[in-house]
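Just one chain is shown here, as structure tokens, and it is the form predicted on its own.
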Amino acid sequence: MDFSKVPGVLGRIVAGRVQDYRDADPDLGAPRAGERRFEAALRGPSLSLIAEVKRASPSEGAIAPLDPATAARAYEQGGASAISCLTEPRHFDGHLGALREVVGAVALPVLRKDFVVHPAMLREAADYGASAALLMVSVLGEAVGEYLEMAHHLGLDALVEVHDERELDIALGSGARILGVNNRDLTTLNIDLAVSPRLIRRARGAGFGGVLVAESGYRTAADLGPVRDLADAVLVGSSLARSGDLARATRELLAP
């Protein structure tokens, strides 16, 4: 694939990952059984939380020097339904070892959050014990369906992420079972909390019966009001990571 046309900040991040995996082996190996643990965890009776182990970001720089395992256990104690672990090193201060640490620390399903540009990244996610991987339509475009098949071959769930109507239509056509709507435009880093409600309604109106996740920009329980009766789950990183008391911040965010 040619990733050179991915624009803005996202394009710079993707270019780094393309270089990281330019010589990687694309072989996925034998099929692996899928348990759909990540999907099942987000289908609870109330709004589920994917709490993110996030040490830094392009928009905020250093956030908090979290120990991955300690942070994941705190999120679990606070009531999170799943954990997201960033593994991108340059902009998010993540690494694959953190994924292994998180998987080993909690009973919750874990999402490998990275900028997937190569099949080897999915194989790594499965090898390191992740239950799911992030697939971004803004990066993969029409190829997201092919990468979704790869994820399922490896027994992984996939959080297929979109930011606008065009990307949503591609995701709906890909056969995705879990759709994430990112309020942050990763080309500019601007956040608009109206994006998730709008696109979630569009997805439901198009007949999508899978799991819908609202992502980015949520800081308080009140912020979740517009998506509480629309989304199945929310993904929250920065506000929890910098809170100083991750378990308490998780409980407060989930308060009805």
Ligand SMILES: O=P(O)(O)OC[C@@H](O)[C@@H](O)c1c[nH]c2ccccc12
Given for the second form:
Amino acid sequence: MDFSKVPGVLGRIVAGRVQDYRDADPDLGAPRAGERRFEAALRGPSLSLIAEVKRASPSEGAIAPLDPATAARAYEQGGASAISCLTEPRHFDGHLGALREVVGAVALPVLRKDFVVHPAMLREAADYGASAALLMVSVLGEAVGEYLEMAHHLGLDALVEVHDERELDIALGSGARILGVNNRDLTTLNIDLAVSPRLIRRARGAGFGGVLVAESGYRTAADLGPVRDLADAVLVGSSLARSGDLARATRELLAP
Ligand SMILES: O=P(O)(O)OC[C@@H](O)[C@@H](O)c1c[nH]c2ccccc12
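Could you drop in the structure for the form predicted together with the ligand? We only have the form predicted on its own so far.
What follows is the whole complex; the chain from before opens it.
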């Protein structure tokens, strides 16, 4: 695949990951049974929360020096339904070891949050105990369908992420069961909370029956209003990570 056309900040992050995995073995090995734990955790009568272990980001720089296992436990105590763990090292201060620590610390399903550009990244996610991996249409384009099959081969759920109508149409055609709509444009880092409601309505209108996740930029319970009766789940990182009391911040975010 040619990733050199990915624009802006996202392009720079992706270029680093392409380098990191240039010589990695693409072999996935034998098929593994899928438990679909991540998907199941997000379905439910009320809005579910995926709480993210996020120590830094390109838009905010250092966020908080979280210990991944401690942070994940606090999110679990606060009522999160799943944990997202960033493993990208250069821009998000994540690492693969954090994934294993988080998986060992909580009973909740864990998402490997990274810029997947190589099959080995999915094999690692499964080897380190993740229940799911992020696949970004802004990075993979039409190849997202192949990556989805690889994730399922490994027994992983996939959160297929989109940011605009064109990406959504690719995701809908890929066979994705879990769709995430990112309010943040990763090429410019601008946030617009109107993006998730708009694309979630479009996905439902197109007959999508899977799980829908609104992502990025949510700080308060009030912020969740526009997606409360629309999305199955929200993905929140920075505002929880920065709060100083992660369990309490999680509880307050989920309070209706
Ligand atoms: O910190 P926030 O604004 O609550 O956002 C969390 C999450 O949505 C964000 O970290 C994210 C969404 N998609 C991504 C893709 C790669 C890296 C990070 C992300």
